[in-house]
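Below, in structure tokens: the form predicted on its own, a single chain.
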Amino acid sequence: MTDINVSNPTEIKSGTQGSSLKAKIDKGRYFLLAPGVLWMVLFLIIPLAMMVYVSFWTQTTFAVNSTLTTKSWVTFFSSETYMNALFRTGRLWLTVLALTFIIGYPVALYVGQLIRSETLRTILLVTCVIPFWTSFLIRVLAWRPMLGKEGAVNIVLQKLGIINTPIEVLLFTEVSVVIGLVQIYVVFMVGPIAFMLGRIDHNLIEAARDLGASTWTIFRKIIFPLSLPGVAVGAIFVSVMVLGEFATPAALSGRKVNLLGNIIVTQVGSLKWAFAAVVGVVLTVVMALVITALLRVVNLRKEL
């Protein structure tokens, strides 16, 4: 701490002004944070707290009262049906996440590294989001005539002589759900990765080539590590949306594949608010664990 000479009024005045300025800056920070904090409290913390509270309410056949009980929780974790839905949700999430990465990364690599023109890069990225110009349900339902026994996929495969009889597993199964989810959400993996790849300084790659590094070495030690923040962001986007899905599984599986989201919709429709809250809390915890794990792999605050 700097000593202030009491006999010097100018020094005292300067120190007072400095303290006053610091206090004003601190107040300004709190003022700027206030709207965001208020929004988070009103629309995130309070709804989550209410959902947890309602999950302990007593549920009857067609009514619910505020008497606290753990019956709904016991029902969820003791039921083979609901536990299978939980594991199925996790399995489909991992499958879709892996496929969106396998399909999306090469596309993002091409757009972010091989295309030097900013205009062409923008055009290609806009092309990726063209499907979002149509309704979500239209895009989902469009797969049904494509994947059916007499759909376009089976017809093309038969015309090419690849198969002799139609493939029945393409529709109203987990396969059709995975196909629909990958097609819908792969763009959320492409965008962040392409953005990070586009930020890589090409001088690094040229320097590596001058030092004799092979293409695979450059990709493994320079390109891929620098693109990891984009992979993490894309994985978070895909994970949050896939884990909460209910429309795509219902439309493409013929209601044969029930995920946690489908159970929530069913329970709410049956006015079973307490049990729906239990499933909602479980789904929220799963999402939080997934996001935390992804953020532990890549420090986004440091990388971005």
Second form
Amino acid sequence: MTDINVSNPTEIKSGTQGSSLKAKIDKGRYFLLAPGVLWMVLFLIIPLAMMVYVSFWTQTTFAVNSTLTTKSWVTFFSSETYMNALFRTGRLWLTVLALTFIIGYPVALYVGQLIRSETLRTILLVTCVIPFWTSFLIRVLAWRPMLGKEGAVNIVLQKLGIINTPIEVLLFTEVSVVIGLVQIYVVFMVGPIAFMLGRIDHNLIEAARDLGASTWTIFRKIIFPLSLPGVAVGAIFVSVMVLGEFATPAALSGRKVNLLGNIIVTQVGSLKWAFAAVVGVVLTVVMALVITALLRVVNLRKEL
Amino acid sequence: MMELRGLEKSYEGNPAIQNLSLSVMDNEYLTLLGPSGSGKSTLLRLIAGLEQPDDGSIQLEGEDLDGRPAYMRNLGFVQQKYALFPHMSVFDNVAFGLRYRQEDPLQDASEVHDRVSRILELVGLLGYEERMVGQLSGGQKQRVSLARTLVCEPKICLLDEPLGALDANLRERMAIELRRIRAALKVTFLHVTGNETEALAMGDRVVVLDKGRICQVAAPEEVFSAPTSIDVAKFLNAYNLFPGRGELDGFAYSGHLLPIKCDARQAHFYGIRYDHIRIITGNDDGAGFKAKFLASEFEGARIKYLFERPDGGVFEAEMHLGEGDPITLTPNEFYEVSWDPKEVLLFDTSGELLKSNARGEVAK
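Moving on from the form predicted on its own, kindly provide the form predicted together with the partner chain as a structure.
Every chain and every other molecule in the complex is listed next, the one we just looked at coming first.
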């Protein structure tokens, strides 16, 4: 308004009034941000900063004091046990991520593309969530009688004559942890992918078919690329949850498979705050890297 | 070139297309005009192979297309909402058919590049190759969609309301473009529309469709000046139609006896085009009556005057400003409206145009 050259003085006056009002509204906007900013500072920024700070504290057997030292960091990176836990966490995370994708994508494809009725689609997605109506612990522990040496899987396989001796690697190994994690988290992969697939305009597929593309080409060139944002969101969900896991590995590996999360639990349990903070920082950095990498693959802001 | 014979299609018992036969010629611009629900989109989908007819056959250059999937018909289909692939650039969109069709895909990247460039030049989008679909305007999307279909060199290009999603200004420019592009490629266009002005302006021939049947197939001028049925006349939105009865010496309508030039005792409807009506003072030797003036609509190059009909309906007279200055009428005053009885069209009970019409000519 102010850049218009007006000769009438009253109009100039109203113009400046208008712009000062606009400035007021601009300032007012920042107040709207305040509650959110306050929340984030109180419950995210400060705790994160505290965690980094505490990780440099000096740890004695039963106490921790605020003298700064890098001792906990040195211990973490020079200990074979902890480095193994870091690599194991990475390995399990990648395995679970791959399996949830391989199992989840076809399910999502069926729900999102082959089911055209909106109602049926919702019903099927709700069905996927039904296991969440029972407690997390029960879902995890229920795998024990399934996978044990004399568990359901072994009994059925033996009765069918497929195996003679029970498979022992099924329980209290990395395999059982992977099975448990995949079963719990696969639905977080299915949901976002099915959502993206459901949003694909059917006309696009018709157009591609009309141009002579085969079903496989249409999947490769149209459907899959358009579902990638869903895959990225699903992968972020699964990654964040699997990387921070401690209950499932503890319950299904008999405490043999320790992830970073389990180490934090143990260290906090024995009041090793500084060391737990180191592991916490490492875990946070790993998660941040993973999420950044996934967001690099797919530009979510553009796609959603 | 393409023959449709006795096509039938119904959805859950509701007939959408009934016993429809049509010849489509080589290198022509054919517009398919019909109100919504007339079956025009169904017909397009039948031809494209997106739906199967219940009965009848479609032949392209003597070959039966029955049961052939869309991509083997050598037809192109331009969808109403463009259906561009949002994750691809303009170039990749246009090249899609050439690269990924099942039959004889083009492997040679330089040939793909040449053909895509040529078609983009034709639709006026050279230099836009790397743009993403989201960065294009409506008109540009329309051109990409057209280019994507035409680059595969179909024998017939089917267009489903191609101008429907564009605003008025753009629609006129795109209409001219469509005709130019078609003429340059010498491909047959089958253009479906619900807009009578568009159908008449664009088509070499116009097919008027109503309730799943063809009402008339003719050149635009002929459809406009001699609609073969009252449905077509209604749909053109250019005729005043009076119900009444043909007498020996005229047409009886709501207490008036309108003169006609021939014996038309079978006539049940009397039609006169908006632009043939004059508003006069006093008397002339034409047909007409006194009518109450309601309102006028200024439409740029022409003005529409709305009158109340003797039987209560609305009656329109149209005046083109090129023929004279607009006249000012007072609402609710009665004026004499008049027309030349030679311009009158008569329709029989079933709504068919009478062979021996009021002009004393034989209608085609």
